[in-house]
Every structure is written in structure tokens, then in C-alpha cells.
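There is one chain below, alone, in C-alpha cells, taken in the form predicted on its own.
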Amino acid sequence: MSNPSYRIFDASENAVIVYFSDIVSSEQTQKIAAFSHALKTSLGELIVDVTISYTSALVTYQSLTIDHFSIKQKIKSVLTQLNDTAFLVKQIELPAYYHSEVGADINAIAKAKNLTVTDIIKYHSEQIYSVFAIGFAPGFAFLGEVNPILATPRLATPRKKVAKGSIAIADRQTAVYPAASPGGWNLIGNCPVSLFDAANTPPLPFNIGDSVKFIPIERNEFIRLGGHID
């Protein structure tokens, strides 16, 4: 990071927050993920947790072991050396069955945008998405960004229940619901692969900064992989 643009602010008596940019992008997400990895590697047990968001990282530290001034100096040192840090980014592929029988809004989106369902599938599956953040529910990854032509606002009234595996769009982001839950995103398909299992190590197939690509599959393959059609 030869030309540092980061800003560090106090967040609490045992946490500071590092802002990297005001712009959400795949490059920024990977940089923040690399910072989190380097910080944990360099400072070890001094760090309690690093919570990553779209443009920032909240660093919680052991306040009984290191003082506020010293941890900020160490964080700055990690940031200064970050330009030479190699950080491996995974790309995972997720099977996607795009159809109105598992994606209740796909026809409406196609009609509103004067596209065909085939166009929706093409535009959604040809993109490679970055994992911007993980939250809302265990295994729920906010992925960006969809082709602008697919950008669709959230539903005015959220559904009380969205099926596990539902593939959805909200504005320029897309996601897979890892479990049945309420939800206000537009549904276009379903992924039969489980994205969260607390018994696995790690419990998620991806981390922030990784890449995701959706692979269209047919109905029979969706069923074979464990998909359900209600």
C-alpha cells in the first residue's frame, strides 16, 4: 500500500475501525480481506476479532495486553507492508436452477426489463461475483455486483418465508439464502448446495474477498443434487 488511503478511528475502549475507501469494489474487498489475514498473522493473540464490512474493518484487541496507542501503531505497520502481501482468493462455483418454480420473481423481472428468462440467466451467470460481506444469517454472503441491467430494488413487502437455497437479487447485489427465512430480495432461482454447516471446518465454503460464479443447471440435475420444489 505505497500510497495509503486508509483512515483509523477509535471505535470503543478495545476496538478501532480502519476505513479503506468510500467506494465499494471487488478490489477494495480483496484488500480488506488481505489486511484481516495479515493482521491475524502478524499480531496473533493481541487480536480478539476482525469484523469486515464493505469498506472497513473493525479490529477488536486485547486491551489488558496492549494499550490503545500501541495497537494503532502496529496496525499502521501492517498496513504499510500490505502492498507486498500475497493473499489467495478462492473462486467457487455454485449450481443454479433458474426457473419460476423456484424463483418466484424471475418472470416479473424479465417482463419489467423487456428481457427473456434466458437473458436473465445469461446476465446473472456470466458474472463473477466478489463476496463483499457475510451477515444477516449464517452463510448469507452479499455478492456483487450484478450486471446493471438486472439491478432490481428490494420488494416493497418482504416475504415471511423464503426457501433455503433461493438465489436472489437486490439492487446491484445477489445472494443465496442459506436457510429458510424471511426475505425481501427478488427470487430468480435456487442453489441445491448447502452454504452453511456448523459441523464443518470452516462452516462456510467462502470468505470475504473470495469469488463466486453461478453455473446454470437443468431441473433433473437440480433434483439429483438435493434440490426441492415446493
The other form holds:
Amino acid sequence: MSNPSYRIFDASENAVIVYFSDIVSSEQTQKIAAFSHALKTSLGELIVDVTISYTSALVTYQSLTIDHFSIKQKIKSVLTQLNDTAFLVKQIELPAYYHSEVGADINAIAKAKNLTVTDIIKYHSEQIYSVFAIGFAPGFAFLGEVNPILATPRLATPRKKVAKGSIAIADRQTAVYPAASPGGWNLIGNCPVSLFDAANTPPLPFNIGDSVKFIPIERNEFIRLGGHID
Amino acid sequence: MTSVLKVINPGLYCCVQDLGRFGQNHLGLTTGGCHDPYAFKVANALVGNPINSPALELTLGGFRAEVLAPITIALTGPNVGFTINNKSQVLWQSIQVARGDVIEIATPHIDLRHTLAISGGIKAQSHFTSVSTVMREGLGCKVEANSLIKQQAPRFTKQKRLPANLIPNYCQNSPLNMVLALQHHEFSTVDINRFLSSSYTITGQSDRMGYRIQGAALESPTGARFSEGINLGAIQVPADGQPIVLLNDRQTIGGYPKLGSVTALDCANLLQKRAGDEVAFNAISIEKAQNLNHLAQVKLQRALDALN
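Next up, can you give the form predicted in complex with the partner chain of this protein, since the form predicted on its own came first?
Full assembly next; the chain just shown is listed first.
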């Protein structure tokens, strides 16, 4: 990084937060993922956890072993040595059944935007999304960015229960609910593949920085892959 | 493995904990972990276990269990009515119990939480390197009535008692130490002073995820921001101006502005408080906070040495 655009702040007596540029992009996400990887590799036991998200990395460190000045020096040195070679990312494909019987808001979005459901499927599935952040719940991945034509604000009142696998949109983000949970995003379909399984290694099919593409499937394929219609 | 305890009444909330689930934030998994590492490690040391052995965390006492096999137990935390077969017992020491004995822990008057360790450690399913219970994530084990507690491995230890000068003083109500950090520079000086000079009441919406506190409202900095990692103790201020201190079971990322962070040592003190209690905050430098961690480590080492 010849022109460092990052800023480092203390977050607590045993954590610092590194902000990269304020602009969200898949290149930046990959850079932050590469930074997290490099940090764990080069600083080893000093690092307790790294939480990366959109534009930042929160680094929790062993404050009994290193003080906050020294850790920041070490982090800066890792940032400086971070080269621009692309971090190895993978693209995964997720089957998506887009239909009002599993996506309660798809008709309303179509109506509001003067589109057909077929248009929504086309716009949502032709995009390649970047995993910008994972959080909110285990395995909940914030994917971006959705075609602006489909951008829809969160529901005024969140639903008490959103079905597992629900594919949803909030503004220019999309996501798959890895488990049944409350949620305020607009539902457009369902992905029959389990995204987070504690028994699997790895438990998640993707990491931050990877990309995701949705492949539209028909109802019978959805059922065959284990999908449920409530 | 042998069942060693049959829980008759788990009390308000009883769960299995260890020191926490670290290094898993990238999956969206939080840290969880025992409410008070000192009380937790000492409880394990008292029964001769490695200090990260799974133990029970009790919230608001009310616990009753029957002993199914001879073991050693230790209860740590603030003073509370604690009996075996109705005979009064002392906390912070190891106690041999026999088959048929009944352990009872009353509801505490002031503080909330206790650690109950058993010799050999509790056998519990580990997920992502830890047995910590985080109900929201469906990981770990919440203990219910009739739950059987199994021992990881048989272990015997001699009677041990923590020297009185190493038992924490739970009665003090000093302000919680915090460091001004994160987005504190986006808050006005007036609001930071208001925060540091006010006392706040803990609301009923407080649990291991976070404590919501109510009092002088702060002006939360506006402007778009992206969700970012949330550290233990982070003090976030949503639009209504009422701070929330994020604790062990916090969500991994979030987007509210934060004016700083309660130190890890004082997060343990905050977790002893209950709805209606008042708290105040004291800003200290990071150097001082790190020094206090070192002193706490020295104290822990003295305790472990005394019990070795």
C-alpha cells in the first residue's frame, strides 16, 4: 500500500480498529480479508480475534503480552507489507427459488417498481455479489451490491419470523437467512442449501471477500434439493 | 461418563460456560464465555481442574441439585446462602460431596451471578473450540430441571480454600472504568462530560448480550456509517441517546456510534448488576486500563499459586 488510506483507533484497552477507505467495493473487501489473514499469520498468538466488516477490521489482542503502542506499530507494518496482489477468492453458486410462496415481498416489489417477477429474477440473479460482512447471526452474509433498480428499504416493522433460507433485499444489500429468525428485509425467494452448519467443516461455504451468484431454479428442483414451502 | 449431579431446580438461568469462543468472529459467532474470568478460573483451581474447564454459571441463584456420585465442588462469586443438606457452607473453597447430598444455592440479595465448578470439569459438547453457551446462536447448553451433569474425567483433590485477601469485594459500588475510544471524537465534549458525570439506571432489557442503561440522553452522532466489529464493553449510543454496553454475548458487528469501552475487568462487575441498579462511569487512559489488567493478572497468579 504505497498510499496508506487507513486509520487506526483504539477500541478498548485490548482492541484496536483499522478503517480502510470509506468506499465499499469488492476489491477493498478482498484487501481487508487479506489483511486479516496476514495479521493472524504474522502476529500469531498476539491476536485474539479479527472481526472484519465493510470498511474496517476490529483487532482484539493479548494486552497482557503487548501494549497498545506496540500492537499498532505491528499492525501498521503488516498494512505496509500488504501488497496489491489479488487475495485468493472463490465464487460460489447458490440455487434460488424466486416465488411469492417463499418470498412474501416479491410481488409487492414488482408492483412498486413496475417490473415483472421475471425481471426481478433476472436482475437479482445476473449480478455477482461480494461478501462484504458476516454477522448479525452465525453465517448471515451481507452481499452487495444489488442492482439499484431492485433497491428496496427495510420493512417498517420487522417480521417476527423469517424462514430459514429466505433470500432477502435491504437497500442495495442482499442476504440469505441461515436460520429462522426475526428480520426486516424484503423476501424474494428461498435457497434450499443450508448455509451455516455447525457440524460442517468449514461451517460456511464462503468467506468475506468471496463472491456469490444466485442460480434461479424451479419449484420441483427446489423441493428436490430439500426446500420447504410453509 | 458418570452423571454426578441431577439438577432439581436450575434457578432463573443456569448454563455451561468456559472462558469463551475466540477466533470465530469471521463466522458471525460471538465470544460468549464466563461472566467473570477471575471467579471462573479460581473456581476451577479450587477443584483441581485446568482453569478453562467447563463449569456452571448461575444467574440469580435458586439452584438445587442432588449429588449422584462423590465429587468436589466449589462455588465462587458474591456471598449467598449456600447449603449442603441444609448445612451452611462457605464460598471460595472446595467441598467434598457424597452421593445423595443436596446442594442448594439461595437467591442472592444484591449481586446476580455465581460460578459452580465440579472436579474433573463438566462434560459438554464443544462447538468451534468452546463449550460456551450462547442461546441466540443455538450453541452450548442451558441447564433445565432434571438435567444430568456429567463429569469429563474423574478427579480428586485435597481441600482448598482461597485466602480471604484474594476474595474480591463485591459490595463496593465504584464507577465502572472505561476508556474513551472508537468514535468518541464524534461526540461533543458536553455530551462526554454529561455521560461521565451522570448516573444511569440499568433497565430490564439487560442480559449477557448487553446492558441497556437509562439516564441523561446523549446526542448520537449522525451520518451514514458501515457496520463494524463490536468489542467487549463497547458503549454504543443509538438515536434515542440511551447508552447500551455490549457484553459477552454481543452481536459480532453493528453500526451504532460508540463513545468508548468499559474495561474487560469492569464488564465482569457490570454483569453482577440487575435492573434498577445505578451505574456511573470513570474515564481512564488505556495505559492505566492495561496496567490494571496486569495487576489483576498478578492477583490471579497469586490465587492460583495459593491453590496449587
